[in-house]
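Only one chain is given next, in structure tokens, and it is the form predicted on its own.
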Amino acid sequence: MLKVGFVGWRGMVGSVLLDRMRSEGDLDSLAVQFFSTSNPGGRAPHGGASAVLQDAREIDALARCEAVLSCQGGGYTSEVFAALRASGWNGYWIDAASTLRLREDAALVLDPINADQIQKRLDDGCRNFIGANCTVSLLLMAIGGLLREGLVEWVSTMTYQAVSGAGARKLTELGSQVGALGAATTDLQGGSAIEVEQAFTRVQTGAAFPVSEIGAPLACNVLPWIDRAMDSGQTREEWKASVEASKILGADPPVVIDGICARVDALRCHSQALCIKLARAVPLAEVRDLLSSGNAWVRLVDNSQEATLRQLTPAAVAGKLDIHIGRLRHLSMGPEYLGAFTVGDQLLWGAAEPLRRMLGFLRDARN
């Protein structure tokens, strides 16, 4: 069996990608020695009473397996990475961090989209498999259909980025913002609305809100930057957009996508509206056609309001595989540009899915 490290899989997207593994039964078909980084000596997850904790600094174990599985960050990537390689290690790293993405030596995976690239890589030698931005990839699964068939000329995408998407104390300390803003209005039982709007407002912007995470008032609020400034006047997370969908395309001209990306106080799941211009019109039913036979976890949404309002928000899609996409339809400017609105869970598809399934191939290149 394929001897496979895992580490980070205490965190949001580790735990996603372990309960994933457990429920089917990739741990049965790999060989797995759980690491950490603060607990070494500890008990592991799974292997029964005597299975302990590896030191995920230890370069010397981590060279022990063919492969490494790493959510634990882009600072626990800078500090290994190297230092593994340099050892003589000529495993495969597997990696749900940013660090590597962009290398020429590394592949992005998603591999509903780019299965044949993964297998070509393979083939030539690569050892770096990397997840792509959690938006990229919950996007290029969405459009994967109109993509396959050339039909798009550029999109331009408003990110509705839930909270979890950045990291657990974050959402914890949304957690915090929504109990500050609760207890404001415990007395205030039959006051009117603006009253409420008043109170919820005076504790939002009141010094002793918590904020020390996220940077300012999440509940109840809308956050349009993400990520750090880049010289164009993107932020780095809409940057990312076109180059990393470029990469797991393997586009040459790259794919023009750009927007605006905004975190919003969803808890779990990722929600994008679309501007999409069409290399040619396009009959709306052709494109429900085209984007149903993307993959197999696209899931159409009637553009009704029940079935918008009962399908297509983060917290029906929270848990699931399901890409689902709606509001469809072509916009006043003409048929060739089209309307969307998509939602997926960015622990799932945006992160999780594609690292436990690149362990696929190498565990299928194995057999």
Ligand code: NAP
Given for the second form:
Amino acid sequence: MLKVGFVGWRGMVGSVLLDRMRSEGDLDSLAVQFFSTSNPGGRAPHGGASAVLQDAREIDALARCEAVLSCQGGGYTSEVFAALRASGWNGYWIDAASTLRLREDAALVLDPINADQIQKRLDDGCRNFIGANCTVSLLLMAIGGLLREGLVEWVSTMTYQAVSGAGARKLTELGSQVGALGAATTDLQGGSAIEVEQAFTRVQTGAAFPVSEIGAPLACNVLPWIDRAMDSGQTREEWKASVEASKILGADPPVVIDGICARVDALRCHSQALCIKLARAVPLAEVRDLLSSGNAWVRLVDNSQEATLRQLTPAAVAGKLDIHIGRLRHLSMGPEYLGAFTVGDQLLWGAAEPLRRMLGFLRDARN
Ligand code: NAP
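Next up, the form predicted in complex with the named molecule, please; the one we just looked at was the form predicted on its own.
What follows is the whole complex; the chain from before opens it.
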């Protein structure tokens, strides 16, 4: 069995990945050893009472694995990857972090979109396989059918990104913010709407409101800034869209995708409002056929109030592998402009699932 070292299994991405590995039976077909940066020697999450966590900073222990899968974060990758390679280790490095994504010797993994490229890179001896940005992966999963036909001239995407995309600590802080807002209104039962609003706003803008992780109130708010500034005026999250999508698709010239990324207080699904400039006027029935044939996970949602509120929200899609896309219509700019709204669980297809499936590629190559 392929010997895999799993680092970061306790975080947001790692715990969803472990859950998926359990439910798909992967832990029976791989020899997985668990590592920790904070609790080496502690009990591992799988393998019985005698299975202990190894030290994620011990290069020799990592080097005994044929593949290392890290969901630990970019700081860890920067600290360990080069040292591990310098030790002569020639195993497979699979990573959720962005650190290595744009290196020539790394491939981005999203196999419903680029299985051919993954296989080619494997055949060519590539040893670094990296998950792409969650928002980019979800967008490509949603509109893969149109991209495949060469029908997309450019995409403007306005995002509504869940807090889980920012990691465990920020999600926990959002819980504290929600709790503080809830406590503010407990004495206001029967109060007027304006009293409720004022109580919320007083607490949300007060000095005691917990913001040390997120940097601003997120509960009942929208934060149109994710990651650091780029010279272009974009945030790095916005900059990644075209760069990473082009690498996943092998597109040269690059595919043009741009927009504004906002953090909202959704929990684990990213939503994106799309304006797609089509290469030609495509009838809606054909658009629907192409989108739904894109991959096995795309689910079309009718452009009706009932279907939209029931199926096209972060709450409706959370925990599902399905990628929902709806609000499909030609925009008033003309028949070549397609409007759409898409929602996907960013911890699943946006992060954990492509990595889990990459392990499947390695396991299959070995059998
Ligand atoms: P995370 O939730 O912050 O977890 C990372 C590590 O933090 C854990 O493995 C754990 O390490 C430690 N940790 C500290 N406090 C914790 C707590 N209260 N609960 C759980 N773990 C805690 O990070 P993440 O969101 O999974 O992201 C991991 C990497 O994936 C990052 O590079 C991120 O950019 C990338 N990524 C994330 C997403 C996403 O949706 N979140 C999507 C795509 C890519 P120890 O057990 O060793 O202490």
